[in-house]
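First, one chain by itself in structure tokens, the form predicted alone.
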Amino acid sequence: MKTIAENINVMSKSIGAAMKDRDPGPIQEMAKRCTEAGADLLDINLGPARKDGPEMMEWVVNTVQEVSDLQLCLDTSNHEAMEAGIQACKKPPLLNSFSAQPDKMEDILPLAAKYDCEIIGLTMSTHIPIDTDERIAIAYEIVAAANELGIPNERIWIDPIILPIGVEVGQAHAVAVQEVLKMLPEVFDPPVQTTCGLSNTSNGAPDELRSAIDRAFLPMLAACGLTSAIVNACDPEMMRTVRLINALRNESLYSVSDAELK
């Protein structure tokens, strides 16, 4: 299972301020921490990036690449900022925030085709479905649209979308996500990759409980075939859970250090 570090996010108070002030220190320190923690990719989340989006994304990408060689995951709904980030990347990035919404189909998906990038497709259109079959139908629409542009299944990551467990339909969504993950290998040949924003599970819960909730759900998703997750790479217990999942799925060679907190 690959891990995508969620920590370089404009919504973080310290990281958001550093982006605004063009202060590389906090961003580079976070990138180094996540890299040393064992993350496979670093997510750069600028959100809508309405003001100076392209310049901001280019600056953050270059800032991170000065201290880490990991593949980047670019996350913004601003397609101009996305393209600026792609052009600044030393290796083709993974693109996030794509869905079956018309504007995302028109603006984000063609960038993945143009620059030979991998892309995450969220199983939503005008709304986030609860029903498993509707999620599968949207996944099929996403993959078909990507294939039409020459993007093979191997470069497509499907995100069935996790909602907070504490909201009214949160538990139903949690069950549907697991069902979707089990069904995807039967729908697509060759198979697509899968991912999720794991911390969405515990969003709204007391801070002291969030890690426990997320770590309980991740092995369940792994058992359903999840191939990657967007996680808090600065949570040692989370990263230990990932290491042990990889060892127990025979995706890495087990050592005692896998079970140790680092």
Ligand code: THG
The other form holds:
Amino acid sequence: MKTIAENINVMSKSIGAAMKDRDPGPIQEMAKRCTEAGADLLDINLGPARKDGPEMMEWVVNTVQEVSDLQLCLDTSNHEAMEAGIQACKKPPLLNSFSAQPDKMEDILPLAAKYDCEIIGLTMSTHIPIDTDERIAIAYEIVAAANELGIPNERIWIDPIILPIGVEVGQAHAVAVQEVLKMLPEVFDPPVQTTCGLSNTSNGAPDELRSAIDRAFLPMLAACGLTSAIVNACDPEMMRTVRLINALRNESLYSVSDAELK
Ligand code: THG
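Alternate state requested, the form predicted in complex with the named molecule (shown: the form predicted alone):
First the chain shown before, then all remaining chains and molecules of the complex.
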């Protein structure tokens, strides 16, 4: 299972301020920390980036690439910022994300095709269906639209969308996410990759309980075939859980240090 660090995120107080002030220090510290913690990709989450989106994205990408060689995952709904970010990336990034609405697909799929990027498609249109089959039907739409532009299944990452466990019907959605992950390999050949925002699970829970909630869910999702997750890479217990999952799936060579807190 690959991990995408969620931590370079405009919603975070210190990182958000550093982005706004173009102060490289806190962003580079965070990028180094996530890289050393064992993340496979770094999410660069600018949100809607309404003000100076392209210039800000280019600056953040360059700032991060000065201290980390990891593949980047560009997370913004601003099309121009996304393209500026792609052009600044040393290796083709993962584009995060789009839903199955015509305008969203027309926005991002041509960019992915043009620059040989991987993409994350969310199994939602205007709303998030609670029903497993509806989520699968949306995954079909996404994969068909991407294939049509020459984007192969290997470059498509499907996100079945995790909602907080504490919201109304959050638990039913948690079950649907697991069902979708189990079904995807039967539906697509060659298989697509999968991901999800693991910290969404504990959103709204008391801070001291968040890690425990997220760490309970991850092995369940792994058992359903999840191939990557967007995680808090600054949580040593989370990264230990990921290392142990990878060893227990025989995806990495086990050593006792996998079990140690780092
Ligand atoms: N799917 C995809 N992309 C996503 C998500 C998803 N990107 C955004 C999000 N969901 C995943 N990233 C985060 C980042 C931070 C938090 C949760 C998910 C988070 N942060 C703390 C908070 O808000 O309380 C702390 C912020 C801080 O550092 O101050 O919970 O589902 N494809």
